[in-house]
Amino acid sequence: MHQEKRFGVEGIAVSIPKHFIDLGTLAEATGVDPAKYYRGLGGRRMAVVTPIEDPVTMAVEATRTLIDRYDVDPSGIGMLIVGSESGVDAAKPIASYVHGMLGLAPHCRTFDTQHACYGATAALQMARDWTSRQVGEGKKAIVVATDIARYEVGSAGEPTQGAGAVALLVGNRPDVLVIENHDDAVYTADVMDFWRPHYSSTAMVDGHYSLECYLKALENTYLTHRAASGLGWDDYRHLLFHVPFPKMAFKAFRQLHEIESKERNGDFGPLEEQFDRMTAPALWANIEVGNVYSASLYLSFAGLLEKSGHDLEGARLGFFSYGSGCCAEFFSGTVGTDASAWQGRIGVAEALAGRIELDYDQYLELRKETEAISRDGSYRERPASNGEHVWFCGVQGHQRIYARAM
């Protein structure tokens, strides 16, 4: 009998950055009740880059640790598409670079997918149809989502800040996610609900309408992709969203809570009891980090691979991506049947073991530093004091300059 081909994500790794700022620290610096930050939207600390970091080396270090822990062969990368809204130039791809700096072979198709947070499932869905129509084994792609989240200081986004990278191997052996065909669930709409224009380093969000555009995308999409699959409630184990901030998802969970009590004529089950078994268990990592942008979703995904382990074996999950703008989508995996395919490999709790917190004045020195590095005439030689990190060493020429330590 003829099997149908499988296609999917092989492997998963993250990059964060080593420094973070408590939100209780920000929230008392800036005369703010904590409980806010904390009860509010749902968040702890946020990840803080240094002057040396940017979406480049995040999406390197996340890409090197997919490599070197998944046994990847570089020369079979056929193709590299990064996700992100944080793009150092208005021209060369963030990918560009990860492909030069990690020596991947010159026969690979290199480009950005740009979203606002929907960059990354734009990625992923891409790369997922190009591995299909490989011929035999066919060559490897790899997806990496990398976004730093910045609002100006004093603004109501701030303490929804982070950092990181996610770094997705995709291919026809999908022992971390099998990625289920169905027809599309897209959802796109001209809205301002979340914009970042070219003169500034900082995003702007109307709050409210982006989380009124966000709920609807969610419904129209669920609703589209239940349709199409026959699948229904009941059949996920987990439900994990686009997390802006973790509270978020509570949010977008209740909204569809709401949606099948109200066809069950209120017959179904506590929304809290829900809640905390099948989506809480996939945010741990987005409290210790905030948010991450296109790599949101998949950080939540990582963590709960990572937490979870031989539990999650064969579950079937439900993924809702969303990017202002806007554009949405909702889909479904199968998660693989041996744990083994991903554990000890992913890197969360490693990443988050040992970071640096920051308070306030370090903070906004860091921020003050961060953007003078990316002005012309700012590079420096910078010695190697970590053999495990790449760095950013400044702008010569209207050249950005990374050097890998020795």
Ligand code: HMG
Given for the second form:
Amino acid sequence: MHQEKRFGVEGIAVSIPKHFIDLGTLAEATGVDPAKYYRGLGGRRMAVVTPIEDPVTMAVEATRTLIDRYDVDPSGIGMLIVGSESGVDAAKPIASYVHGMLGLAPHCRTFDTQHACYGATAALQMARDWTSRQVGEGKKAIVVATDIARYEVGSAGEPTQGAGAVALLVGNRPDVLVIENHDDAVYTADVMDFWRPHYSSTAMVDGHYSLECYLKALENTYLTHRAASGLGWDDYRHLLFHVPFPKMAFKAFRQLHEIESKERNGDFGPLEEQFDRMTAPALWANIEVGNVYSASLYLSFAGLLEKSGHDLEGARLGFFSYGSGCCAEFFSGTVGTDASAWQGRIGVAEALAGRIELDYDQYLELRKETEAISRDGSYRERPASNGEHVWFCGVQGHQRIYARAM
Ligand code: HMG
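May I ask for the structure of the form predicted together with this ligand now, the form predicted alone having been displayed?
Every chain and every other molecule in the complex is listed next, the one we just looked at coming first.
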């Protein structure tokens, strides 16, 4: 009998900066009631990069961890895609740096994908399609989502910052997630809800409008996916969303709950109870890290896998990916049936252990230093190690220079 081939995620690993600021510290320093950030936005802490960390170093760290922990043969990687909206160069992709620093084979296609927070999902779908047409058995792709979410100091977006990277191994032995094959449920609209001009290191946003755009895209893609797949609410163990701030996942869940509830004439389980069961367990890492743009959805996924382990074996998950501007997609997948293949290897809690808390002045100082080190002539010999394996040293002769631990 013909068995349908399965493709998807074989491994997942993360990189999270070692420094953070508590949202209460930010609130108190700027005269805001901390409850607005803790309860109103649902966050707790946000990761802050030091000058030696950037989207490249985080991508390298996440990919290196992925390769080490899942015993990946680097010569079998035929495609490396980095999804990011924090590109460090208008021409050279982050993927080239990652490829070089990790010594991947020359016969590997490398490029970045950019569409705000949707970039990594575009990359994942492309990688999945690519692996499905490989003839060589061992051919695999790596997709990395890496971003620094940064808004103006004092802006409404400031409490929704964060940073980090998630790396995914994609291939035909999807122990982590089998991505299901259905017609695409995507949605695009040319909107100005969030953007970052080339001359700006911080994003600009029409905050409340961006929430509307997100929810409209969610409704659209959810209904499209439901019609295309025949899968309904009861088929999902968990629903995962792009998480710009944790309360947004609640707003998203509520939107879908309302749709379902209306169709069943209100005869539907209570909102809070269902949210606590289906989505809240996937938010703990986002609450600690903040918005990671293209990596947010995948950090949520990594957190859920790590915490829920064997309970998830064989479970179906729904994923909503949203990138401002905007492009969105709803897709589904089933978790692999052997949690021992991935649970202990993801390392989210490990990456969050021993983080260093910043006060408000230290946070502002790091922002300033991080801006300065990206300018030409900022190169410093041997920057202090952050306990990481790769550091950004600065720019010399208009080239970014990185150092690696031996
Ligand atoms: P704001 O206008 O300062 O906040 O900015 P608000 O007045 O809307 O209050 C926020 C919540 O706190 C509200 O709760 C208030 O009631 C509550 P809600 O009514 O929404 O449930 N609140 C309090 N709660 C307890 N105690 C208090 C208190 N005060 C108020 N004392 C906004 C909020 C999200 C707009 C802002 O942070 C922002 O602009 N963020 C950035 C944009 C963003 O995250 N958009 C999300 C959708 S777009 C997206 O996800 C894409 C993105 O990731 C980028 C990409 O794609 O690359 C952003």
